[in-house]
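In the block that follows, a single chain appears as structure tokens, in the form predicted on its own.
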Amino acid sequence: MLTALVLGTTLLAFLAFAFPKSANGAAKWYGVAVALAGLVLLELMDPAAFPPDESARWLSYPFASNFHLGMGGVSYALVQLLATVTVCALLATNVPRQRNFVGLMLLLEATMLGLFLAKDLLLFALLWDAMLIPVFLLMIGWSVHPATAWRYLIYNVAGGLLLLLGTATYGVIYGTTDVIGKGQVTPISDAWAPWILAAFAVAFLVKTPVFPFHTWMPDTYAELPSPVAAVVSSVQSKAGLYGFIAIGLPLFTAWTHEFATVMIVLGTIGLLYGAVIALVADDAKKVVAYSSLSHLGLILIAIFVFNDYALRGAVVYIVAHGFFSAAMFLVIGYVETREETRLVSRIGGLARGSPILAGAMAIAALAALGLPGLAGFAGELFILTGVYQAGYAWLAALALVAIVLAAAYMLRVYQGFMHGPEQADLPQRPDLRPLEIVAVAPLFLALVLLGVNPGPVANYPDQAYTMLAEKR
């Protein structure tokens, strides 16, 4: 089933390119149908009894490697997030050359499905680089400045090469890379473990991104078409955090403790720096980009305080951030389409003629600032509880400062867009159309359901959870 999901999505993505150039509408609905079928298949899976692993040997020398797919609790949460956001992004798509756009979006989904389901380090590393290709092609094909596109590619390819080098080193030394979800195959020697982990960690930090490896991110998120930005910010950026949880903690248990102080410091800097920049940025997409830097810094802290509650909160917040980040990008995209600008200082008074648009942005902004009852609050509560239990009361206090700043910058964007002074030179604003409402409604529903009952995501069985729970 898992192989069919990944390879089937890949094949169906290539079939999208076969649509006639004039069949933009048909290509869009084809993409929605393919993504929706994947989502339905995932929803039919039972979290208490995941499908059996599927494995086939594809390399025996210089080390053993398998095309090995399997599912754990964290990967299940992420592929559900990916499938949901992809459906919503394709529903919201309104760009030229939709045939090519849809094909690349489905290829992006296929590579990320494979990444989150990979149980072999080599397969994981190859898909890590493969998922850059559709994003880069989407960037150069849909009006992203070439410098921004190449910066995205260079940063992430550099991280990917380190990941591949670390994977090859691991395989040569220990004889196999088929180790994700199995714990250490053999005790990792002190001589090689820190170097392999360091290579993995840099790749994960670049992808997330975490300060100071974040400089490719603000312009990328701002210039990407909103549906692509929604997928990249909400799901692709989680690949690094997933790597720390699924690979770093189980395979390098002792050495992750040695790296913990560095990771906590980087996470704290990103947490506060991102919040402060988001507070003053005028470009609404860059506000969301820098807010992501802040939120993802909090998740990195949660992973490296080595507390069961904090780690479960990290996973809940990963999913929550995915939903509200995607919602914010899609709603801002709707505003930009109508106003031909996304600058907070240039837009005002939208709520007077577009009450549904105002309501949609309000829900997304309230989720991002951590309103109780929505998913963001649930994740933050888990994380703060775990960070405090781990003995980092001062860190929990700093996180609260960043959360207060989140309320300030999200409300600033909402207030400016919806209730600021009207600009006489901007066009008449139509409200959200039915299809636009349908595109964001599943994200809002997920934010409410996860906010009211985060237990299912926090309690999915996973090796990383078990490992930390046993040490409590």
Given for the second form:
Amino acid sequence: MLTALVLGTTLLAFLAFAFPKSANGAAKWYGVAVALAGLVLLELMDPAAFPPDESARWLSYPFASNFHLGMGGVSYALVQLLATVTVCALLATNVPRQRNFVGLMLLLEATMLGLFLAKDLLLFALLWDAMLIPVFLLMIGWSVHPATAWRYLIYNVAGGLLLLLGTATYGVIYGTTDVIGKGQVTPISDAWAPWILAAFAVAFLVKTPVFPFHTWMPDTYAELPSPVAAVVSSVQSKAGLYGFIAIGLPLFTAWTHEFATVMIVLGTIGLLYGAVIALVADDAKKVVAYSSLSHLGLILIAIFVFNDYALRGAVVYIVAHGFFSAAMFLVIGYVETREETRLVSRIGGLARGSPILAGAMAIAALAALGLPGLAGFAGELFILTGVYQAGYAWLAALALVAIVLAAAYMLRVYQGFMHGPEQADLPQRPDLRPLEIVAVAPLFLALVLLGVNPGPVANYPDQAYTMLAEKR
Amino acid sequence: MLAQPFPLSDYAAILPLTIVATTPLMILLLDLILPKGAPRRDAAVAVGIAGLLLAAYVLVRQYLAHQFAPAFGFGFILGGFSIAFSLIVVAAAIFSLLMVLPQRDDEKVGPSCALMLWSAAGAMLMAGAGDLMTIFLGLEILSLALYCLCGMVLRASPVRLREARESALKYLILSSMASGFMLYGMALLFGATGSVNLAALQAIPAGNPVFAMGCGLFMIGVAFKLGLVPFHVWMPDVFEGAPLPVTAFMSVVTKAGMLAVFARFLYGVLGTDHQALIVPVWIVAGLSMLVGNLAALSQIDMKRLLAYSGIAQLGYIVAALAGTSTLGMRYALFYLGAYTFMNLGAFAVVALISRDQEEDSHLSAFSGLGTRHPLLAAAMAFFLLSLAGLPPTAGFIGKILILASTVAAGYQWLAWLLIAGTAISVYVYIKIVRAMYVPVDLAHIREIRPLSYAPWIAVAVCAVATIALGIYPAALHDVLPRIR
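Having seen the form predicted on its own, can you show the form predicted in complex with its partner chain?
Shown next: the complete complex, the earlier chain at its head.
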């Protein structure tokens, strides 16, 4: 079933390119239907009994490598997020040459589904590179500045190549790459393990991104068409964090402890630096981009304090951040299509004419700043508890500073857009159309559900948690 | 021994080679008989391809029948090794012949096809060469035909003709010099051992200065023909000036032939005893990856770009041999096969988008291709992804296999250079993908109608192979263990 999900989405994605030019509207609904079918398939799964792994021999030499897909708790949280965000993003899509756009979005979804389900390092590395290509094509086809597109690709491919080198080395030494989700495998020798982990870590840090590898990110998120930015910021950026949880911790347990200090320091720099820049950025999308740097820094810290609460909190916050950053990008996209700008200093007083738009933005912003009852709070609470429990009281305090700053920058965007004097020279446009509401509604619903009851997401059984428990 | 005639089975061993070498006679004969125009052109290409397909069939039969045997007193060694390289040569020749058709010069199509086949026969001889004489014989058959081919531009304007002549002359002079190096090296090797036979060369103990010098000169010749840095400067000029099908042909066939010689020399003669002698080769391979890709960055002509990219790609393939492991040999072959498909596929696309009068390999010819010819652009995109080593293509699998073999052999620094070179190459190749898919105003671009649709066959076959090997590498990969 997992194979059918991944390969089916891939094949159906290619079908979208075959739509006639006149059927651009139909292509969009086709894309929504395909993504929705995937989501329904995922929701029908029982978290207590995931479908069995599916595996086929792929390479026998120089190391055994399988086309191996399997579901775990963390994977389940991520693919649900991915499927939901893709459906919403496609619903909100309104671009020229829609069929190609839809095809590439579905390809992006398919490659990322495969990535989160991959149980083989080589398959993981393959899909890691593969998921960059649809985004790059979306960038060049839908008017992102070439320099930005190149920066995105070169940074991430360089990371991907390191991942590949690490995978090849791991395979040669260990004899097989089919090791993700196997629990504790025999550790490989200390002469190699730190180098392989370092190669993986750089790839993961670039993708997340974490300071100082983040320079490709703000422009990318700001210039991407909103639906793509929603998917990339909310799901693709989590691939790195997922890599740490699913690959770094189980395969290199001892060495991750050696790396912890560096990771925590980098995460903390990102946490504060991102928040400060978000406070002054004028471009609303860049505010969200830098807020991601801040939030994902917090998640990185949570992963590397090796605490059960923190790790579960990291997963909850990964999902929560996915939902609210997608919502923020889609809503800012709505504003942008109406006002043809997204500068906080330029826009004002939208709430009077467009109350629904203002409401939507309010919910997204409040979730992002961690209002109790919404998903962001649940994740932050878990993480802070865990970090404190692990003995990093000062880190918890620093994180609190960043959370206060989050309130400041999110509300600054909201205020700038919605309140204040109306700008007479900007076009007066109608409020959200029903379809635009439908596109963000599932995200809000998810934010509320997860905020009220984060238990299910935190409790999906996953070997990462059990390993952490054994370790202690 | 020489007094006796060779047994008949020896001639059976070189049957594929014989087929490829005699087919041109038929082509030239038909060229005289058939009326001018389409029949003559099509017949030349069709007969050439038929001959190559027949040779391929015999090669596969030989492979399946496990006919691994030396022939002509170790002058020619039939085996999985020679068959694999020969098959690559034959496939490359078929794809190149398909690219000849869009040219509309009746006078030159027949001879072009004939010369290509003879050249391919030379490469096949090199693939099976078991002594120094055969190596040189194969090399000269290969090269002599190519000197003519480089200058034979079809439908040429004076400027184009001058470029082609420059290309041919440059190739003749520089290649002859490389042959000279090689020949001198061979003479020294003979002097050191008293035999031209590769198996006999093996017996020499390490540290013999004459042998070492002979090896060095021989390797310079090899590196020159493979176009490895710093012996690469002839390649871009020659590739740019030569007619497109010939460039495509050279980019694979000369390399495959020379790689076979290099690999046999490496594995058969140097083995593990003389590792110190070949370390410079790995350094040269590493340099090729970097310099080739760096130089390709600024190219705006597709043929030049592919020439530089070929330098880098050959660097990857040679790197796979580092450590002289059995696995390395297989992965070099896998990558060479993948390279054949992705590189010739890309050349076939260039052949298809060439405009009426001049073959047009400028990069601007690709702008808007995604809208004008979605299928062609998609195929090209896959070839370029594969050349850049991105999934889901044969190039990706080839890269990981080479990485694995270099790491396993203990040459981490080569693996790092490979990673660096690949990172640079992403820009080189994806730049073209970008040109194809950036939305453009189509009004400014002239519609192109290819003069022949034959290269489409090459594009289709190469695209399927490139993707299939990327998704299911076992198809080719599991055959490789039988190659020795």
